[in-house]
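So this first bit is one chain, no partners, the form predicted alone, shown in structure tokens.
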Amino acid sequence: MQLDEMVETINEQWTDIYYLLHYVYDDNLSHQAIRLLQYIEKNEKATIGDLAKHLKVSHNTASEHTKRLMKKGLVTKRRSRTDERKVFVALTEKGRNVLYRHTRLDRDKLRKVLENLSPSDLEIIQKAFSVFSEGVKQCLR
């Protein structure tokens, strides 16, 4: 299989997996809001400047997004203990829960699928996801 063909196949398979196994949610959040929550989750000391760079928007726009997320109770701001000029944005428990539902696979649905696979297939899936995850982290961090 050619690399371009593999890219298309993986993309198609991933969208099938996510479409069928995602959580149902009723939170009214934009794509940008979810991306900000993800960034905050993965980067413990996220600042407004970091969020602006991540979304490729101005500092003011990132600040407005953050204010909206704060109003919804999804994030908080806290000053650095070592440098009071720095302000970090952190997820609240509610924010973690909302992000989980928007970005993870439904545990019950996933468990149901995995229960129907053979032990050897389960091992292959676990190994493939582990190798792929590590490859992504090494290549894109």
Given for the second form:
Protein chains: 2
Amino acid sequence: MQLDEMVETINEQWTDIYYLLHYVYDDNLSHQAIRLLQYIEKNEKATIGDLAKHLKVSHNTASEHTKRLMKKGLVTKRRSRTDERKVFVALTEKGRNVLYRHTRLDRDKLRKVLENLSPSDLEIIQKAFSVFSEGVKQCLR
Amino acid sequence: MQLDEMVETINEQWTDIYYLLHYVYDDNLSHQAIRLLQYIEKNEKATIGDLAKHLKVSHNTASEHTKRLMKKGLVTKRRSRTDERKVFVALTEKGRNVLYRHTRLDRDKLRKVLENLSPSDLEIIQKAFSVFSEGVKQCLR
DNA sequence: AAGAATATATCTTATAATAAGATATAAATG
DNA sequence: CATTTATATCTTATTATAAGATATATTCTT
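Can you now output the form predicted in complex with the DNA? The one shown was the form predicted alone.
Below, the chain from earlier opens the complete complex, with every other chain and molecule after it.
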């Protein structure tokens, strides 16, 4: 079918783009650590329990994950004022940068690629990403 | 500047799309393991030495990485016929699937999103990914 | 106010991943 | 035949990951 073919093609192009444009990571963060940072970025009021549920690990493991990330200066903790049992975990500036370096496209490489494209191609890309990301958000939220 | 702004916007949309469409991984592969599988996929004649160089680890570590992945059934090894000191590492079918589940967009989720878009939007997305991935390959190879 | 429930932290223990040095082996090269 | 190259293995060390047991503080319930 037409649509299945498009799914395949886009997936190949997607991974090609990421493979060639991703950052070269210097640090050595684990998969779980990235997932944690990612979840925290998208959910600003994430608690230890939320993280445990999301990563499907026990609460003590989530607590230790957070401790490790805090030791590395990637997240901070602050108690909730309305319920002082709860602890909100948030990204530090450094944490945000590290996360970006593990999930985003390398800014300089991306810029160089875009510089070599025509204005009309740029317009199409802009429009496509806008339509695509909107479609994703509407469809899955 | 206009282009820097576009770089930022695309990066945000890029990570939003990936965050919402990526597979839910059941296995727990390390970052290094994924990098290895990814390199092997893109470079079919990858040797242990190549992997060591690419991951910036010692040859014995690369050898052990490969051994672990082989034990999990994700890669195979075969000696070079022209130079029997060399060992080529290749992905198994299972390895390819695991890699896809860690780098690609979830096929079913992606399909559902595309189903909800208009034919003209689909066309724009198709064109954009084609232009973008081509641009990346030309610019960085 | 007392007891139950909730949220997190810590301690202990166990396993696996990661990494490198030392050493070994086999093949190719000069 | 000695040297270099490519990989494998053995040993050792560190760190990550994870869960159970237990502790503590806070909130909720009655």
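Residue numbers count along the first chain shown, from 1. So that the term is clear: the rigid core is the largest set of C-alpha atoms that superpose within 1.5 Å between two forms. These numbers were taken from a predicted model, which means no experiment stands behind them.
Core-superposed comparison between the two forms: the C-alpha position of Ser30 differs by less than 2 Å.
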